[in-house]
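Just the one chain here, the form predicted alone, laid out as structure tokens.
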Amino acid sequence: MVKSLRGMNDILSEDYERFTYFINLATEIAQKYGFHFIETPLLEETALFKRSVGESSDIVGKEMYQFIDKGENDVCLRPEGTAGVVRAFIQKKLDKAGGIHRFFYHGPMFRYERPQKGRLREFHQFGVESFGVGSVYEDATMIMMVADILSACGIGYKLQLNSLGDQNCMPTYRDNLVSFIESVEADICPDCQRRKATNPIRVLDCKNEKCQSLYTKAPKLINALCPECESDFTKLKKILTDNNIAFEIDTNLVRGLDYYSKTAFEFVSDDIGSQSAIAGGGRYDRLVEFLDGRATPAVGFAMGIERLMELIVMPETSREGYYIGAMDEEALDLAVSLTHQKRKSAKATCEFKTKNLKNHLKGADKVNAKFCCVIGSNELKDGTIWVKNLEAKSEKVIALKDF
């Protein structure tokens, strides 16, 4: 028997209901914020992610589904959503058009990593990207949107904040951090030793407990911000406080991708493990320029849908629509026709097998129909149909023309 590949799961029944409920809810909220849907290809040139995500990242170095296609192109399945949206933004010349452009997207991403609970090789993200607004108010808007989505889903969270500085304050801090790393280099893990040369700030994101204990003494970027970055971060904290959004400062929060600067944020939950991230994002003002576009301020976030699935509080569902069945073969064609007509205005399900009334009622229960409607030989002769309202527990026989 052929099975699905490891880390690539089917979405069926109740999971599908939760999945679509979340997508619809997040879409509605994003649209209220003035964002518009964008769809980018699953397959992109590998160079896009090497230049944006960064060759030093684990995504590019270890996790991409990369191959040479029949046209000798070096391509890969998208491992994240932001780079593709930025590529589309530049390709459509929106960077040169100026103005403000706000997008949301959802769809599958692919990373070859060890599958575990809430982390698959094919996983789904809901993401938002904003271009053309350099104000920290837009950063706050992103955080507010995530908070609104999580609250609407009934999901509790903690918000963690940090500032990654910019090209004015980051270089000096990076030099100081490298000096510190070198002082403890003999005791840190091989990944951190490698990152020291490629992207030293990412050592702070290491999950190795011994490394983390050493980095408690590392210099903190938040203490080395230039006046502009410090002013922006102070303003962000005030906006969130004024809008009753609680947060805590995490000086080791650096985000896993190379293109972030200034604001970085993460929403975490205790309900899926120890402080596990369920959404994250930040500002990436230089990424458009890195990909040969006109310099454009940008900020965004992404949410891993599989990580949220068990946390989503589903609304109570009420019975809906019609179940229509036949008790005799001669009534089956009419049942099919009636169902087709009902679907123009309501949800309707037809049972193609003849059954007795008890089994039709069970069938209506199974599809959570509000009305169970049954035709037998007597109803066919009289031009009527038996209808039971399964919420009100009432039943009656009515003329087909009234039905």
Contents of the next structure:
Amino acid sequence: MVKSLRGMNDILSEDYERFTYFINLATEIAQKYGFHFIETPLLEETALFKRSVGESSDIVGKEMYQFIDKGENDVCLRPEGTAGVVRAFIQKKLDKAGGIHRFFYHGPMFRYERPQKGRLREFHQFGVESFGVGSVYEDATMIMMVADILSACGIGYKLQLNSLGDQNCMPTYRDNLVSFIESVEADICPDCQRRKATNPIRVLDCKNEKCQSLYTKAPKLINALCPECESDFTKLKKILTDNNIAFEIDTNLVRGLDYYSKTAFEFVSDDIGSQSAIAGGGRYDRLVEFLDGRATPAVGFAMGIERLMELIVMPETSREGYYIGAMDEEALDLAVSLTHQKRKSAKATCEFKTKNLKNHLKGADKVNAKFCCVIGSNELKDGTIWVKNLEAKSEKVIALKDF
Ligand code: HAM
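Following the display of the form predicted alone, present the structure of the form predicted in complex with histidyl-adenosine monophosphate.
And the full complex, kicking off with our chain again.
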């Protein structure tokens, strides 16, 4: 039997209900915030991700679904959504047009990771990207939007916050960090030894316990921010506090993608095991320029839908619509026609097998119908239909013209 690939799941039945419930809810909230839908291709040139997510990142270095297509193009399945949205933003010349552009998207992302609970090779994100607003109020707005979406889903969270500085303070900090790493180099893991050369700040979120104990003495960027980054970060903390959004400062939060500057944040849940990040994002003021666009400040986030599906509290579903069935073969045609008419204004399902009343009632219950409607030979003769309201538990026979 051919099975789905490792780390790639089908979404159906109850899962699909959760999935669409989340998408609808998040869409509604993003629209309230003034964001517009954008769809970008699943397949992009590999160079796009190398230049944005960064060659030193695990995502590009180890996890890309990359191949040469029939036209000899080096392409890959998108591992995340930001790069494609930035490419589209530049390609449509919105950078040159200026002004504010706010987008949201959802869809599958692909990372060749080692699958485990909460970590898939094909997973779905809901994300937003905002272009043209350099103010830290926009960073706060992003965080408020995630918090609103999570609260609407009944999901508790912890918010972790950091500032990654900008081109003024980051280079000096990086040099200081490299000097520190050199002082402990003999004792750190091979991955961190490699990161020292490729992307030193990534050592800070190394999962190796020994490395972590050594890095407690590492210099902290938060203590070395330039006045502008410092003032933005102070302002962000104030806005969040004023709006009752609790946060923790995590000086080791560096994010796994290279494009961030200034604000970086992650929402985590204690209720889903080790893959606890349910949303992540931050500011990326240099990325549009890196991808050959006109310099444009930008900030965004993405949420992992599969992880959220574990946590969503679904509203109670009430019974809805009609289940229509026949007890005799000759009543079936009428049942089909009545169902077709009812569907113009309501949810309606038709049972094509003739059954006794008890089994029709079971069938109606299974599809969560509000009304179980059955036609037998008597009803067919009289031009009537038997209707039971499964909520009110009342039943009656009514004329077809009144149905
Ligand atoms: P990210 O932190 O790599 O950020 O991913 C965002 C979310 O996607 C994570 O918090 C997690 O919930 C989910 N996720 C990531 N990898 C997996 C996986 N293998 N299996 C299941 N869920 C996963 C980004 O992708 C950035 N593009 C976010 C962003 C948008 N930053 C600015 N704008």
